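Here you get one chain, nothing else, as structure tokens; it is the form predicted alone.
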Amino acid sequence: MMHKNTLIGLVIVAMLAAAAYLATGAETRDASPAADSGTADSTVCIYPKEYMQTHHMQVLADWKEHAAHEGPDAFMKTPDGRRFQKDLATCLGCHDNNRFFCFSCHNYANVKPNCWNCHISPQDLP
């Protein structure tokens, strides 16, 4: 009986310590506001155009991984200090002027991205 009470006590202490650690970590996070896609500067991409043309799928895959683990706290800070939320909506915030922006290159390259398995395709919007 004594071992059972000791075990329960240790579990409670561990849970309290974990809660305190998580609460402290949450308070010290960078609390900068999220990037507003309505005011995004479409003339300056996150990376240079040449880099994005060849590496956009790796960027998006990395963002997907971070967003899955960090949720709305998943941000990227560029060397010049700009902040972007790691979300497909960030990309579409600048590239929504052509609802076929992604599809024209992917069709040309005969590539079938899986983005639209989870996200609503711009082609499906009214």
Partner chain sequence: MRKAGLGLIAGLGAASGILSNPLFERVSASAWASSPKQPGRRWGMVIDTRRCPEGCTTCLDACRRSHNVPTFSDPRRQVEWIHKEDGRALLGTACATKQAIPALCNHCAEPSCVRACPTDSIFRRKDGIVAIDYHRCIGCRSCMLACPYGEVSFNWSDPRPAIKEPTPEYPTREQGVVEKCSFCSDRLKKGLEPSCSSQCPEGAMTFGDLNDPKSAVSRLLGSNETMRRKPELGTEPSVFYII
Second form
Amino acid sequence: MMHKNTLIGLVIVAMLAAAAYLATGAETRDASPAADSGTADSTVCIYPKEYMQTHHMQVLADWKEHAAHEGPDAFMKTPDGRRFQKDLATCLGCHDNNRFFCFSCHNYANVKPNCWNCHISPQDLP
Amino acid sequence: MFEKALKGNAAYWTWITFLAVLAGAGIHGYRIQSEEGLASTGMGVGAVWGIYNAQLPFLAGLAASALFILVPERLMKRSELSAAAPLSAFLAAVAAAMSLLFIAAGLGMPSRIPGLFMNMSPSAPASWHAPALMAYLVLSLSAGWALLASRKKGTTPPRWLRAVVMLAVPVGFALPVIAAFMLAVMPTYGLWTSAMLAPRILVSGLAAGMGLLMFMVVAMRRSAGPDEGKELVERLAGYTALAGLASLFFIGLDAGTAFLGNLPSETYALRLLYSDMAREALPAAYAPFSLLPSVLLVAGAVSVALLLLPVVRRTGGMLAAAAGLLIAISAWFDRGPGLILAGQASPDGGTVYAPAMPDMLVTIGIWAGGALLLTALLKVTISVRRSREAL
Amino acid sequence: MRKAGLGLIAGLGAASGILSNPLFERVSASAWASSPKQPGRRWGMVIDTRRCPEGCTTCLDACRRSHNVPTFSDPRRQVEWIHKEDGRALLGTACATKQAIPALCNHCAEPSCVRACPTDSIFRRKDGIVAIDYHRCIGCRSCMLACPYGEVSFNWSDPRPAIKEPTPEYPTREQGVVEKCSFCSDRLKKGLEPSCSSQCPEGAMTFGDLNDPKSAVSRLLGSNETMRRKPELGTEPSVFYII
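Could the form predicted in complex with its partner chain be given as well, to go with the form predicted alone?
Below is the entire complex, every chain and molecule, led by the chain shown above.
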């Protein structure tokens, strides 16, 4: 029994060592400059503000799927009849008065979404 | 049961350390690759797939070869194959595990590997590759383990094992077909669009699997003392010879069709492998190895001829084992680098793939990891056998 | 000589709306539109190589700029959505011209890249555009090998440093995914034409709905003999060339 535990321990240690070795190579992105808390005055979002605060990731995940696969047909209709093209540009077009819109929360919560690997972040714009 | 892999003599531990160092080198290579991207490998425009993908067809055939032992042994009560059954199941499991690692190593976005299982598109053969390998890995590993456990306890293998083997049959035979069909969607590469591809992968995998199995049984007999192995080796040698013969015949059929039809892409690839043209057309890195494909082909053919001699099969000693090993290496080149790397070369010129340091290291590392896993499983098998003999 | 043979069989294309076997084809707009295989819209392009001046790279530059396509100097790392290549290499020996003509993704009706993709990241949309979901691509490069035209590129390293003047409206890609021409589906969404065809100073590129008999592309196809790349493979490209 002793041997079995030793073995499992060894395997775990080896795997951790390999993972740690690989992870040290990972790029550590600097947190963006501290956000000054400007208030977004985008009046009505596609869902209530409270829902968006907790569920915007699900909404964005759904949007990105539809936007890529349906292209121009990817529309979302809100209960009060407004139509939105599913596109990150739609979000940013409305939330464009605050460059820190995404970042102030993400920095605070130390969340690093991979959106900006490809989409050009408002922070990178002059 | 696995703790038995932790007891061994100095030679055993030296071998384990050696393999572990090579596997570590592979991890180092992968680190370089993930930092700098696939730009650090020998792949690029004109050589889109490299040595990672070049292992996949061979390994698919090797994995499927276990069915030719497990099905007769489990489902048709051919008890003379019993000693080889756990070994062949473990060999298949190792081949499937290595395939999965090679797939992962060749991806540009390894963080999205779950997508291979979540976003399947059924009409694309490549979609079935990773899921089938995963299923086969689980099936063959559990079959091998259950066989070994029952042998240790001296009981008959559990009944559910028959269901596992029955389930493994369609999955296992699908592997060479998937490996062939995922190349068949690429219309410009002559070697890959042959309908002979799936049977050739299966048959050369069978020859390699039986050859390796024979090698392992002979080697085990030398270290564990003679036991029921003699008849088994003769039988395995017969299987290897027949599969090798079929494989050679298929090679001839494909080559004959290519040259009689004067098919440009096929004949170019075959000339690149087996003629003097290689010297000029290939990158300088290959110059010392330009004869390797021909040497391996001849070595494989001679080994098959040797195993066709009843004397060699009956003696079943080191000669037969060496022939089995050579056939496996020959089959690896034929259905591995020879198929993918030469098949990818275009007659219109352009670059031919030559490995760089990271892809070389990772490939060696994955093979060492496979050998490590197989060594440990073999060690357990031998220990179980010894403990049975001691009773 | 070649034209004579063509006129005779021009009427036979009714089943598909187009003649898929001969090198030169004349499309009958009404037959194409009634083709049951392709209901709805099918975007396509006609490139008049006679009007494409040697040495001009306006379309290539427009494409590179508007889609943040990285510029790598090493030919083994090249990424391009549209490029110019010797006409004979593109269209075969029946193409008399050896001048460089533009080549881009053909947005085939039977795309082999789609059959090669293990994660459904590359797919054919309802409007005929073969699009890539860059969120999903795992970078296995099967589509690159499957494309008989070599129109899919891979980001062998991080593309961002290789983008000279980024266009903020369009995303970049990241290291490890493939990319290719999207027929400017982002611009189509806004009612704009693709950047290559809209910026061509000679009007050599015409973009439009192949299934609409009244569109400019259909009229051009009806009044000219055209070629497509590697028609023998049966991929049914949506990009046509007037020689």
